[in-house]
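Shown here is one chain on its own, the form predicted alone, set out as structure tokens.
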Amino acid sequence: MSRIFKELGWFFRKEWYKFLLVLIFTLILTYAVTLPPNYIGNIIDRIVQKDLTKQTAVKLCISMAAASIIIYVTGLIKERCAGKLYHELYYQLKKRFIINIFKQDGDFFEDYHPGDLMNRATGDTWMISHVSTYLLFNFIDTIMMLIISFILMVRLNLSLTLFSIIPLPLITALVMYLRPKIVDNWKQVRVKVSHLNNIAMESVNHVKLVRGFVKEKDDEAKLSANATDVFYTERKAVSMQALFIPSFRMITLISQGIALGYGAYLITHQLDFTVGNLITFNLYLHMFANPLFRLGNQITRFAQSHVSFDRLNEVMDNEPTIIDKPKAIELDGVETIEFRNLSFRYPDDKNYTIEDINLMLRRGETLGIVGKTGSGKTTLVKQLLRSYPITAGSIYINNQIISDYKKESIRRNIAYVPQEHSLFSRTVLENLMLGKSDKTALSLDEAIRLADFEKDLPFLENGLETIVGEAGVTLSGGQKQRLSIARAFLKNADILIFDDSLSAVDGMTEKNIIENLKEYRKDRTNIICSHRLSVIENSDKIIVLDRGKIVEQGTHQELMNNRKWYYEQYLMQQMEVEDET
């Protein structure tokens, strides 16, 4: 537990005065709770001895009322301050968690899936925040209650105290015995819940695909099987914890039975012990026994928090693969891009995805990249985004190696439209405005027109204010593409990358977008990956990739004259168009 508090030292140093305030009120509250039993015992003794006067009764009632007010006020202030600390820590942990995720590169998201990250960002951060605030103060309260109640019992009668508490350590022993089992089970619960979250998110994200293949029942069965597995794993923890309350009650009753029996013996033998003392002692004994039960639970929760802490730190301590040099500079504009003997393979792959790429691209030029599926088109363009560290060779921007620039400034100069379009479950307008930057020169209407998206607006229920749904589920494939393209136009970056971004649009829409691209971005660099050669035939340069290597390079006419793959593919696609016509 000390490791967690050490790691969270930044928060304790920042909020030390609030922790001190809660600690003070916790101590006052704990002491105030121990006052009423003494007043109750005093009243009973006076009633038994027939010595209760009106003045004494009023005085004792006022004392009880004062103690109640102190308990209420201090408890209220304590809970309010502890709640503020809890929510502040919960917010800060989630904020740091998300910020660190945003810093990560492509390889990170191959190891950590969205459902797992979501579970860590909610469940594990909650556990750590709860333990570091509420549970910490409750633990202090428990220890103080044990100490104070024990002292008060000893002051009433030492021998009665020693006899009465003999069974109570069994509560803590039981908890300590079960703690390792509960911790191991808790680890399994957290892992399985993360896995269930991943499956649930996949089902939601791919609901159309599941319906399209009529696999609803299979998907439901898969979810049900995993949910059942989580249920039975968590039920083991519940079953083990269920032993606590009956065991606690049994041991407490034995302890109270000893206290009543031995206390009755002291009273009947007139050994300086009264009925009021016995009732007060039993109330103190209950105050002593309850914390023992809480202490066991608290120790278990502290142990469980280590699991959550390790899971959170596993992500928080993860450094991005690509780190800017200490003297990295800002990229203010892109004049030239050069690939020099560039080769790349993914972290877990043995073979190169792209290999020995040599290519020069100047400002104002458009590069077309074509090739078979899996030839490395997407991997090549993503090297500019610095999603992964370059395996071999290098990329030069403005005749300076790419690693000399801050990666964030590189990404600011690139507008990337991926194959799988990422849309937020917000309005069309909010999704478009994500593209707005300091370089934005177009109006929103112009960006929509250039992407040929304006013809879709009348068919959207609320126009630009239409909610697109989870991952754009309410839009067609073509609408998603045109919305993403409009967003990229709005960014007005020096480099625009279309990664097979026109696959879902019809021929006329494709033609309009390409003509708008040529006109609007004639003085900027454009890179277009496509399976449809009609999209890139007017590019200044075209390269054909095969198994990660450039096998053909030139203009459209030069490649047609070569009569190789490009020539054959172009003729085949032209014949398909004629057949459709």
Given for the second form:
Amino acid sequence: MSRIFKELGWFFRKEWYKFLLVLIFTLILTYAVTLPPNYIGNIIDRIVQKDLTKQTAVKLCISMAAASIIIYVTGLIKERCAGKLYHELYYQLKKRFIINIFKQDGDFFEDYHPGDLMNRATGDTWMISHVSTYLLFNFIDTIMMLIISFILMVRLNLSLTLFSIIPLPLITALVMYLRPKIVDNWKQVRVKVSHLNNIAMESVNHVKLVRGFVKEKDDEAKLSANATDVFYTERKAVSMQALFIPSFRMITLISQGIALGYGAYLITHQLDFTVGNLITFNLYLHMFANPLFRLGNQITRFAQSHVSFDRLNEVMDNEPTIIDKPKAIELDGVETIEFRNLSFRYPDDKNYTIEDINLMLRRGETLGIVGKTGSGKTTLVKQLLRSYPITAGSIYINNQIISDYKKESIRRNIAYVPQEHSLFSRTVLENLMLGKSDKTALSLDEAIRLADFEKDLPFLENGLETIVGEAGVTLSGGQKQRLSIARAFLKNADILIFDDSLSAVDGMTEKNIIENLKEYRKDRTNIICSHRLSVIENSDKIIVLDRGKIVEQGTHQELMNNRKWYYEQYLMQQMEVEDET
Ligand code: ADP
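Complement to the form predicted alone: the form predicted together with adenosine-5'-diphosphate (ADP):
Below is the whole assembly, all chains and molecules, this chain first.
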């Protein structure tokens, strides 16, 4: 537990005075709660002794009312302060968590699935915030109540106190026995809930695919099996936790029984103990026993929070693999890009995905990258985005090694249109405007025209204001590609990368976009990966990749003269086009 508070030191240091305020109010509140039993005992004794005057009765009633008001006001202020602290911590933790996720590189997202991250960002941050504020204050409240009620009981009668609390060590034994089991059970529950979330998310994301393959039943069975597993695991955890309260209740009832028996003995033997004392004592004993119920629950909660804390820390402690050098410089414009003996292997792979790449690109040149699926085209262009650390060799931008630049400034100079076009569930306009940067020199209309997206607008119900994605209309593959391309044009970066970004558009659209690209981006660098050779045939340089290596290199004409894979592929694709027409 102390580890959690140590790690959250930044928050406690910042908000210490609020914590102190809550502490002071908790103290006043606890003290005020212990006043009424004394008044009640007092009244009863006076009734028994038949000397209750009207004046004393009024005085005691006023004292009771005053105690209630103090309890109400201090309770209210305490809850409000605690609530503020809780919300502030919850917000700060979430913010730190999300910022940390944004800093991560490619390998991180292979280890952590979106559902799992969502669970940590919501459930676990909630648990930590709750534990460090509400639960902490309640815990302090509990301990104070235990101490104060113990002192008050001892003041009434020491031997009665010692006898009545004899059964209570049993509670500690029970907690020590059950606690490790409860922690373990809750850990299992959280892991399984995370897994279930991932499965549910995948099912929802790929609902069309599932329907297409008529696999709804399989999917449903998988979800159902996992949900049942979660249910039973949680039930086991809850059942174990449920043992707490009845056990505490039974033990404290035994303790109250002893108090009543021995108290009655003290009264009947006239050992300086009154009926009023016995009632007050019993109320104190209840006050002493009640926190023990809560203590059990609080301990379980604290125990559960360790799981959340570890899950949160596991992500928060994850340092990005690519960190800017202390003296990293800003990349301001790209003149040359050079790959020197570049090789790369994915973190868990034994073999190189790209190997020994040597290539020089100058400003204003367009590079075409072709090759079979899986030949390493995407992996190669992604090296520029610095998603993974380079395994061997290097990339130089403007004759300076890429690692000398700030990662973010490199990404600012690249407009990347990925193979899988991801759009936000917002309006078309908002999706387009993501591409807007300080460098944007184009109007929105122009970007739309260059991407040949103009022709799609009349089909969108509310034009640019049409909501797309899950919350709105579904765009066709071609429309998504054109929108993503318009967004990239708008970014107006020095490097533009099309990663098979024209695969879903027809021949005519492809021609228009490529011509627009040549015209509009003639003085900047373009890299185009494609299956279709017609897309890259007019590039200044073309490379053919095979199993991560450059096997052919040159202009379209030179590669045609080579009469190897490129030549064969080109003829084959030409024939296919002719067949189609
Ligand atoms: P292309 O773009 O030419 O289709 P890719 O660069 O996508 O090729 O993939 C090249 C190889 O790298 C493939 O064998 C693919 O399975 C592998 N690969 C791609 N992404 C990853 C990844 N994140 N982790 C491990 N292997 C990957």
